[in-house]
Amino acid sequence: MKGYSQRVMAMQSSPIRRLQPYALQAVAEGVKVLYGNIGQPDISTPVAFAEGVVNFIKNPQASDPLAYGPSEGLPAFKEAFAAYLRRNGIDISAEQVFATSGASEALLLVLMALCDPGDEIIIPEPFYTNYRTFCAMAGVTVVPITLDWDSGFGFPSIEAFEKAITIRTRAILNCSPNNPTGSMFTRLQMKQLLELCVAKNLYLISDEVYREFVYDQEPFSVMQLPQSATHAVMIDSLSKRYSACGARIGMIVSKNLELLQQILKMSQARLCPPTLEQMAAIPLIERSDQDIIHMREIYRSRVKVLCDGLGSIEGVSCHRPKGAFYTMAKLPVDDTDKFAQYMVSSVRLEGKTLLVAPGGGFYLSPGYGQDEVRMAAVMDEESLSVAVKILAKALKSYKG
């Protein structure tokens, strides 16, 4: 029997959702599991959302059969969502937003338009896990800048930008806010790396899908800088916004409609994203902005809760979130990764215990991120008490 691609065998596994075995292990012994390693919001989504559902089903011309749609999405879904960009200052309109199933396909698609295999894209780590996937899945290759810890993962300098770039980069791949930090650029210093791309003729790749979750200053987005017409690429999604993860709804959002052009031809394969939830997603992103301001409140109240309660762990460092609801925290641990194996198969406290993300698959660089785990204010004010309570009696019971 022949062996598979070396694209796949090269592939790590998810550290997010790594463990989860060690988890249904312990839920079928009876333990509930406090889950701080996946960014699954608990808080409900907007009624609107199962409305659009309903009368979606209601509307017999509209749902039977249920059909395909536009590759590039639906035009009401497309305008809902350009209106709603335009409400919080991004001037875009309907044929500048692309929907796609979820902000994973965005991002690939925007991948495998801008590069050839053995091409580069350089992203700040630690990052979202899944982007380096993504780009084995085109060939990418991704270059990584450090960012240091003591500076709670700030902007590097614009210089550092500078160096990593070689013949073969294509675009800077960002999150902000970010995960796994919570950290969060500035609008200087995204207007600085915009003027980079421009400057070196690169792609700016923006993933806002954090951006309305902000505690320090109003959102912004890449869309709003000078410049950003030809050179930037803002990807987006429902899943947090909304806390609708279960929809899969992302959007490519791009002033270079040649850009666009390019992403249908692939996009024709995939023949379209879901048609029942851009329906439903219509009178959701119409009709909830006072949610999202509702759920960024619980967010902020959420992450002091868990960061004041890490603080008062001894040997436990953080930095509170500017943005998002996730924070890296550094554990008196030689390896986050057995460790927190140990924690959700062994540690027990009124019958929970806690599942987290290993810090080492947030980065690239090989030996970053041992001592280090990120957590996902995803829970009640209560439970992420009790998950704090949980990583301190593994801490003290923890042999290495």
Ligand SMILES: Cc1ncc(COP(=O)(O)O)c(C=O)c1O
Contents of the next structure:
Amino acid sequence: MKGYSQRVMAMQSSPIRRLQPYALQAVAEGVKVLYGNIGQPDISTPVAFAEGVVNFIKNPQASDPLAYGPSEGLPAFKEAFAAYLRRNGIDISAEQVFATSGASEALLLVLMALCDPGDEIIIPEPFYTNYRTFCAMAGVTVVPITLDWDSGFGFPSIEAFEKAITIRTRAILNCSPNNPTGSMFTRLQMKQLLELCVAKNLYLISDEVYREFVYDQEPFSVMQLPQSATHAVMIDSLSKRYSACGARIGMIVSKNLELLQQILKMSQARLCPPTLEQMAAIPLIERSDQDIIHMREIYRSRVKVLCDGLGSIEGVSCHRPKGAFYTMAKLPVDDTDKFAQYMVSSVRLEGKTLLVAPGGGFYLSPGYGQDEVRMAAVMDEESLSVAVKILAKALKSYKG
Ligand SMILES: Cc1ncc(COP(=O)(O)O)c(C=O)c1O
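Output block for the form predicted in complex with this ligand, input the form predicted alone:
To see the whole picture, the full complex is given below, headed by that same chain.
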């Protein structure tokens, strides 16, 4: 038997999912696991989506057979999404929207369209750990810029980005509001970053899947900047905004139609994004603006409960998220990989345990994040309080 590719052999398993077998073992023992490790919202998907599914199925002319759609997405879906962006002050037309199977596919397609193997992408770290896998799939080298814990993972400096640019750099990839830190770059900082990209002829890939979940400022998109026409690409998704992760619908948004034409060539080979989910997403997008605001307020309250709770544990610190629903917490242990495994395997409180994501997997630079964990506020406030108690109990008993 032949071996496997160097590409796949060099990849890591997702640090977010790696401890899942230990959680399954706890479940088999009858323990309820609180999943603080993964960004899977527990809030119900707005009912407009289910109605959209039923209406589509009830219309056999549209749904039977359940056919392939256009590779760039169904026109009606693209128009609904562009209209939602315009309602939110982001001036985009349907032809500037390209539908994908989740933001995950959007990221991979954009990397594949912009980079040759060996090219470099600059990403502030800690970063969404799957970026690493997408870059590995595209043969792209990640050049990290390590953000400072003391500044709450704030904007480093434009010089830090400038210093990281080499002859192989093709783009800067930034996620704001951020997973895993909950930090945000301001409009001015994003403007500076885009200006740098224009000056150096790079792309700014702006991952905005958490755009509306912001707590101190108005939602903001790179597409609102005057220089976004040529060098900006926005990555978006229905997953978090509508609590619809399983729908697997994402979007590439760019005013650079030539870039979208290049992406189309690859997309034609994978045929199309899901037809049923796009159709059901149309009423979802048209009718759920209030649901998004409602969800934001739920998350606002939850991240406060989570961070207040974490802050009350001796030796634990975290930064209150400015957006999204994650926080990185610093723990008084030297290896959160071992600690997280210990907690989910051995610590029980009222028949419950807690799974968190060890911090090291969100950094590329070796040695960083070893005393950090990422926690997601994707459970109700009572469960978050129990989660904090489980963490406190685990820290007390941990002998690592
Ligand atoms: C920052 C970020 N980008 C992209 C994704 C992928 O989203 P999707 O479910 O649309 O593939 C996630 C999912 O957690 C994410 O947190």
